[in-house]
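Single chain ahead, by itself, as structure tokens, in the form predicted on its own.
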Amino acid sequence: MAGIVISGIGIYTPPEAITNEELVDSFNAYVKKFNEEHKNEIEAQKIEPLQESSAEFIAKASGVKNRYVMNKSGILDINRMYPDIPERPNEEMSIQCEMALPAIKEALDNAGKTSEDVDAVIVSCANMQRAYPAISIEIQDALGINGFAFDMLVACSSATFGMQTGIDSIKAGTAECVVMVSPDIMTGHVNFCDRDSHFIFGDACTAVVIEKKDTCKTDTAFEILGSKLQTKFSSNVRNNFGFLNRADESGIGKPDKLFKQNGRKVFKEVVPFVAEHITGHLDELNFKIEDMKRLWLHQANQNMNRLISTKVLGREPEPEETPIILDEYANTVSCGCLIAFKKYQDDFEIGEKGVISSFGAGYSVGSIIVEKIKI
């Protein structure tokens, strides 16, 4: 893997934010309205009444205190309870392309690169707003990049899987410089009427520049020492939305067409899966966990991250060893580990190492081991 580096990273943060308090006020108003409208059915025990939530419950259950979103008004409208994002004419730039461009620009600026230096664009995220033409090709066109582009979906693990694909392209000689970008609008697939999951997600976009060390123009970079992917099928995190939905009208609009999970099983099964993956990857490369200064983990749940870190480290982690950004951003699906990486790398000295790891639906897990080097 020697000779391939991460030379730049960028983040796009949506302009609107929703605090736990705002979300709970809206949700509880919806609950009251729903229970009043269905009073007779509830009294006849045909359906269960909805239960109110609290900001304290959300923070304790997840660590989330705030989230950035592409549209706030629609989510908080108790007569709507989902984002209000109008469709755009084909002649206009798509919203995911619009999110991607500032993140890529920041990443290219960090890397000292221009669009002319890029050979490939990979869009890797949890959800695409259309089937084709590829969002990546639209981004490629908007930036004036030659070469090739394609989309891929791996839910919350999309970042590391996309990075691995970029690494493989460079190793194969089909590209020397790859931009991997993850424009995720997860709020479009959140059930904001569900007490157990309405608070989990936010929107964001991250972009990374991956290239040969020989072409790197920055003074320092993070060399990729190893990358590893792993998958194991599970339906405990699932979204059944797809192009075949129209072929069975009875399922249209059902809750399973949005994000749905069995939280307890996910917690119980994913924690050891991820911990064993990371420790196994380190063993394969003859590294000890003591060699790693930091774990930049997917930002799904504060308690989950703490337990994974404890299993990997063999002790309770210090806050700086496994930084948390989900208190501000919530779960940004594919973007979380790279937001953490971007915001918590400035204190790295030459020769210090860390692990970028994402995990999620599939189940899927990926780990990228990096070392800060002088170019």
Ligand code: COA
Contents of the next structure:
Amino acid sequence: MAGIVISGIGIYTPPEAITNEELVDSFNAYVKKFNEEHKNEIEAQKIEPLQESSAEFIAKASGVKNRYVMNKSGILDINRMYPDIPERPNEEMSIQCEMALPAIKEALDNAGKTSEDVDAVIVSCANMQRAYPAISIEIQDALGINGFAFDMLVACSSATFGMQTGIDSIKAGTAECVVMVSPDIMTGHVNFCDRDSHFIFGDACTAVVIEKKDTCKTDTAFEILGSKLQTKFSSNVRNNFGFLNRADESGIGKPDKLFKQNGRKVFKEVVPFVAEHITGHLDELNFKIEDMKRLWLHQANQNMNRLISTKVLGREPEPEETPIILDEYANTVSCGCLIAFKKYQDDFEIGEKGVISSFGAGYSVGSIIVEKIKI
Ligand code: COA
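Structure of the form predicted together with coenzyme A, please, following the form predicted on its own?
Below: every chain and molecule of the assembly, starting with the one above.
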């Protein structure tokens, strides 16, 4: 793997935020309204009354205290309960492209590059707003990038899978400098009427520049020492939304067309899957966990990250060993591990190493082992 580096990284944070308290106030008002409107069915025991949510439960069970969103008013409107994002004419830039541009600009500035230096754009995230043309090709066009672009979807693991694809393109010689970008508007697919999952997600976009060490223009960079992906089928995190929905009208608008999970099972099954994956990857490369200063993990649940880190380290982690950003951002799907990486790397000295790992639906897990180097 020697010779490929992450030379730049950028984050786009949406302008609007929702605290747990705001989210719960609106959810509980929705519950009250629903139960009043369905009073007769509830009394006749035809349906169960909805239960209220609690900001304390959310913070304790997940660690989330706040989330940034592309639209706040629609989510908090109890007569709507989903974002209000108007469709745009084909001549206008799409919202995912719009989110991607500032993240890419920051990543390119960070890398000392311009779009002229880039020859491939990969959009890797959990949801695309349309089937085609690819969002990545729209971004390529907006930035005037030559070469090629394509989209890929790997849910919460999209960051490491996208980076692996960029690394593979550079290794194969099909590209020299790749931008991998993850504009995730997960709130578009959250069921804000579902008490078990209404609090989990937020929106964000991250972008990374991956290139050969030879072309890198910065003083320091993170060299990629190894990358490894793994998948194992499970329906415990599932979303049945898709182009075939219209072929069976009975399913349109049903809750299974939004994010749905069996949270307890996901927690129990994904923790060992990820811990064993990271440990196995380190073993393969003859690294010891003591060689790693930090684990930049996917940000779904604070307790989950602590457990994974404890398994990998063989002891309780110190907070700086496995930084948490989900308290502020919630689960931003593909973006979490890279937001953590960007925000918690300034203290790295030359020669210090760490692991970036994303994991989630599929199940899927990816790990990228990096070392800070002088160019
Ligand atoms: N407010 C108040 N109480 C709530 C609640 C809410 N919003 N949601 C659930 N509860 C209650 C439940 O009714 C249950 O009550 P009971 O014990 O009286 O039956 C209790 O809290 C525990 O519910 P449970 O769903 O088992 O919670 P949990 O401890 O498993 O936490 C998650 C829920 C979602 C935070 C947790 O399972 C999780 O993070 N799982 C992994 C998620 C993940 O990584 N997904 C990947 C997505 S990419």
